[in-house]
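Just one chain follows, in the form predicted on its own, and it is written as structure tokens.
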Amino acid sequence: MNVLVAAPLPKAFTYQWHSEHMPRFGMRVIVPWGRQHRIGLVQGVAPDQQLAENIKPVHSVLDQGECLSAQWQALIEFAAKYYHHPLGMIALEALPKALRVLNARGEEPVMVAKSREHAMKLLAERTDPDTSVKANKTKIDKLEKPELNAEQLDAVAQLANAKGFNPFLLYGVTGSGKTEVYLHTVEERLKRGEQVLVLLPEINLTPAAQALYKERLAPHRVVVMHSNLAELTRTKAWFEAATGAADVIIATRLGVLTPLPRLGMIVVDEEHDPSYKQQDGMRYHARDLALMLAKQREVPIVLGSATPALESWLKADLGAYKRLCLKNRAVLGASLPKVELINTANFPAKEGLSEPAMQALVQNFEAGKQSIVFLNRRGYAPQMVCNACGWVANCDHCTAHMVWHKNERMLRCHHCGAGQRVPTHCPTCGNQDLTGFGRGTQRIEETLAGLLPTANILRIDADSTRNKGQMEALLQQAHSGEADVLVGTQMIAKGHDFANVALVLALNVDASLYSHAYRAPERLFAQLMQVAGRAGRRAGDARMVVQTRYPQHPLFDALKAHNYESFASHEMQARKDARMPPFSHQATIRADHKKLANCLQFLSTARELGEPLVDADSPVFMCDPVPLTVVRVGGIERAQMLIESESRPALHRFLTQWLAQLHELPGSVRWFLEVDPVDL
């Protein structure tokens, strides 16, 4: 019997089967693993020639695999093949921790049985006619539905009536009512008894989405799944989704790997967001896997965004996706903000703010309107320096500066998390005049407090929302109108419907204009368009002010016109000329070791092994191994090598042959492959 185990090896493991139950894929079993036991998943019957007397027997059977269907099997097998990742690790890590890890006594956690029982009870109530009638008679009062405009009605009609695998790109300006389109479409799908999967890029967007979907779609069952949930809550939600007891599943990227027996449609909101790409383990892209899931299950999928990924935009241009456009804001009288540029060469910033920017903030506050100050850098100051000798506080474990967090009186590394108390004097020369260089959200918050002493200023970033419930509490203050100024990172740039925001001020945007990362302009434009969209959602006369030293940059021309099509056309041509994605396909292999020389040597050896596999039938190019920009993190040196090809099939043929050889290489270098990398 072949059993999948969460081990970093590209194979299943063979055990003897003595259970009275017939083996089938997805049955969870406990198997011996060294001196311990682990939970594994039955893959299938092993060929007779693999059997031997020393093969250990399966210890026990935990369930019959009733939640893990052949459809789910097909998806994870595709993921394993496409991302060249061990099938066992994908299969087990897609499950809640309680379903794949034994407790301290070597037993299945009690919460599994409780969660299964809870889901089966809900499922029975759902399918019981008497219970269903009772539920329909006691519906809670719903929110009054906003009246849809012609663009929204057309989109809902096309999405609700779509059949089979049918990918749509819902392209709508910020505030155009994409969420209303989702809600109306989902409601129509639920009437047919279908499940709908709604993917969101970030955890902080799920509370508001859950509340809205629950209220609008009652009495249908809505569950939320993400990694910050308590384990019992997540396990219950998984069973509700996997048994079909839940109707709407709102999830972050891991939700795409959840079994859904009644799946009828998939929604991927903010489909452009890089958060959909997993950055450890199997480095999958949830949007791309959602497309494969929709294709396998033959259901429609809608990708929504005001700033679609260039890959999606090109697919729509080529006719692979059907583009639905919402070109106007949904609320009557609402308009997109006027974008103004402040040239910091003419108006230098003082404490992070130029004189025109300060005037705009004061005027907006005096008018009784809310402002957003967007700065995608948390902490007080990115660097602490000595003015006498030039000493800079660097992380001992990373090739990065320590960030000064003034409120905590700490220096913290944002790469490895290391922290230390702020020194009272320079460790090199003894000078006590240590100052912060650069500005983060904490420092801008302090500056604003001096500029607007009577204003209620809220800071929303990873530091201020670290504890449970803090994000919800801050957003409640923002939505209620208690807050006058919101200072934050990308956490406030998307998905939030602030009714009274009339001014958005964007700071420190220039670093991305001329970055070595080819996706940097695309991400910057998306961020600026998204944060601009928080203003003027209920009325006109809204403004966005951007401080920059390079107002002549073509990105700002498209931003001022709110013209994504213009930006996409310009950027797409640049990518095509450079043969970069989406006009080529890439993979990276990264090596980690305490010594950089070992990383580079491993990658050089890997390149030598790959060169004989490259021929006319396999047009693949391997670049030179190079250290990462931040070469050391947590005391580990890092290097990588880029592999690219204009042919996706050719790239994968090469990777399959090449990786088989790499797995045989000895040594202590830790390495992994990433297909379709987004951070280059």
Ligand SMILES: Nc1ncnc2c1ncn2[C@@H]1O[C@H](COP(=O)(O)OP(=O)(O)OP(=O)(O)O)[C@@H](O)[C@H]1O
The other form holds:
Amino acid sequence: MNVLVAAPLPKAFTYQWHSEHMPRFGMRVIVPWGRQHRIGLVQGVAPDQQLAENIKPVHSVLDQGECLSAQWQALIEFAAKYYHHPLGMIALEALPKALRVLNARGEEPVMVAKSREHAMKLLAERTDPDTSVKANKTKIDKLEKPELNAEQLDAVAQLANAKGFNPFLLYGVTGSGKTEVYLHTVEERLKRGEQVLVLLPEINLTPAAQALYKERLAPHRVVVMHSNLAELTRTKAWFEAATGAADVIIATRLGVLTPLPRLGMIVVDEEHDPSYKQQDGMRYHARDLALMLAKQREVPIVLGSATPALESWLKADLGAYKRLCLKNRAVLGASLPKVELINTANFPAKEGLSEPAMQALVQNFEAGKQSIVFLNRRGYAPQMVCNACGWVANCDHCTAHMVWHKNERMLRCHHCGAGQRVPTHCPTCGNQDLTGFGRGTQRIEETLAGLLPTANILRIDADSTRNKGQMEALLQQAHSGEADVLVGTQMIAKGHDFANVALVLALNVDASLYSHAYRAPERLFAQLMQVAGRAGRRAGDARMVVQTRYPQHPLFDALKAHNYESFASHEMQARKDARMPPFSHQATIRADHKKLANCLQFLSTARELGEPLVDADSPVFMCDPVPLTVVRVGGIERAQMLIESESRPALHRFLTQWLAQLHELPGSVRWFLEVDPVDL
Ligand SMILES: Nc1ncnc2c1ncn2[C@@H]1O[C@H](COP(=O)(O)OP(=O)(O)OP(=O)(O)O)[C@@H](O)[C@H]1O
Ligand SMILES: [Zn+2]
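Could you give the coordinates for the form predicted together with the ligand, as opposed to the form predicted on its own above?
The complete assembly is shown below, putting the previous chain first.
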């Protein structure tokens, strides 16, 4: 019997089968693995099964694999092929931990039984029309159901009635009421007994969505899935989704790999968001896999955004996706904020804030309105330096500076997570005058407290939301209006429907303006449009203030005009001229080793192996191996090589042949492949 096990090899492992059960795909089994046991999934009968003596028998059968259908198998097989990642790793990592990892005693955790029982009970209740859903803890503003406007009605009509594989791009400005469109569409689809998957890019958007969908779609069963849930909760939600007991599944990217027996439609909100890309293990893009899922299951899918990814925009231009537009803000009297640029050459920043920016903050506070200060950098200061000798605190394990976290009195490496106490004096010269260089959210928070001593200032970033419940509590204060100023990273910049924000201040945008990463302008533009979009959602006269040294940059013209389309056409042309995605297809191979030279050597060998596979039929180009910008992380040095082709099939043909050879290479260099990389 072939059994899939979470191991980094592109093959199944063969075991003998003694069970009285008929083997079938997806059955979970315990198999001997070295001196221990592991959970595996039956893949099928090994083609050349001989009863060789060294083939070990399957230890025991955990379940019949009822939840893991042939449809799910097709999806993970596609993912394995497309991302050139071991099928066993994908299949097992798609399951909640409780279903794939044995406990310390080598047994299946009890929560599996509990979760299954819970789902079965719900499934049985599904036939009972009086099933009512408990109200959610998270309160939401008001739950009145607005009358849809003409554009929304048109979008809902098309989405609710769409049949078969049918991709839509819902292009609607921030605050145009895309969420209402989803809700009405989902309601219609649920009436037909379908299950709907709603993907959101970030965990912090799930509480509000859950509350809203539950309230509006009761008594339908709404579950949430993301990586921050308690194991029991997550396993229960998985069973509810996989048995079909749940009607709506609100999930972050991992939701796309869940079995959904009654799937009828997929919603991908904020489809442009880079958080949909998984950055370790199987480096998949959840939006792209969602499209594949929709295709395989022959169901419609809607990708929603105010700033679509250029990939999606091009598809809509080509007619592969149907574009639905919401051109205006939904709430009567609401309007997009007026964008003002402050040239820091004329108005130098003191403690990060220029004079006009400070005035704007004070004015807005005195007018009783909320402000957002957006700064994509957490901590107090990105560097700690000695003013006497120029020493800078660096990470011992990474080619990176330590970030000063003043509140926690720690220096932290944002690459490897290493932490140490803030030193009392300079380790090289003994000087006690150590200061922070640059500014993070904590430091801006401190400056704002000085500027607005009576204001309630809230910081929302990865540090302030680390503990359970903190994020919900902070967002609650933001929504209720208790908070006067929100300081935060991209966590507050997107998706949230804040009612009372009248001013957005964007700081520290210049680094991305002239970054060498080719996606940097697209990302910056999307981020600024999104954060601008948090202001003026219920009333007009909102402002967005951007501090920059480069106010003449063309990106700002499009921002001032709130004109995604002009930005997109400009950027699209630039990509086309440079033969960059979406006009070419890419993969990278990354090599990790203690010594950079070994990484580069490995990549050179890999390139030599690849050369003979490239020909006229296989127009593939391998670039030079290069060290990563941050070369060393956690004591490991990294290098990578980019592979490009204008033909996706040619690229994948090449990768398949090439990887077969790479897996045979001996040596201690760890390597992996990434298809459609986004961080270049
Ligand atoms: N037809 C309507 N009439 C009045 N208000 C509406 C209507 N549709 C939506 N709204 C309200 O408009 C606000 C903004 O809507 P929503 O949050 O759905 O925008 P969005 O398009 O998702 O924005 P973003 O892209 O910024 O996330 C919500 O408070 C919503 O209740
Ligand atoms: Zn480090």
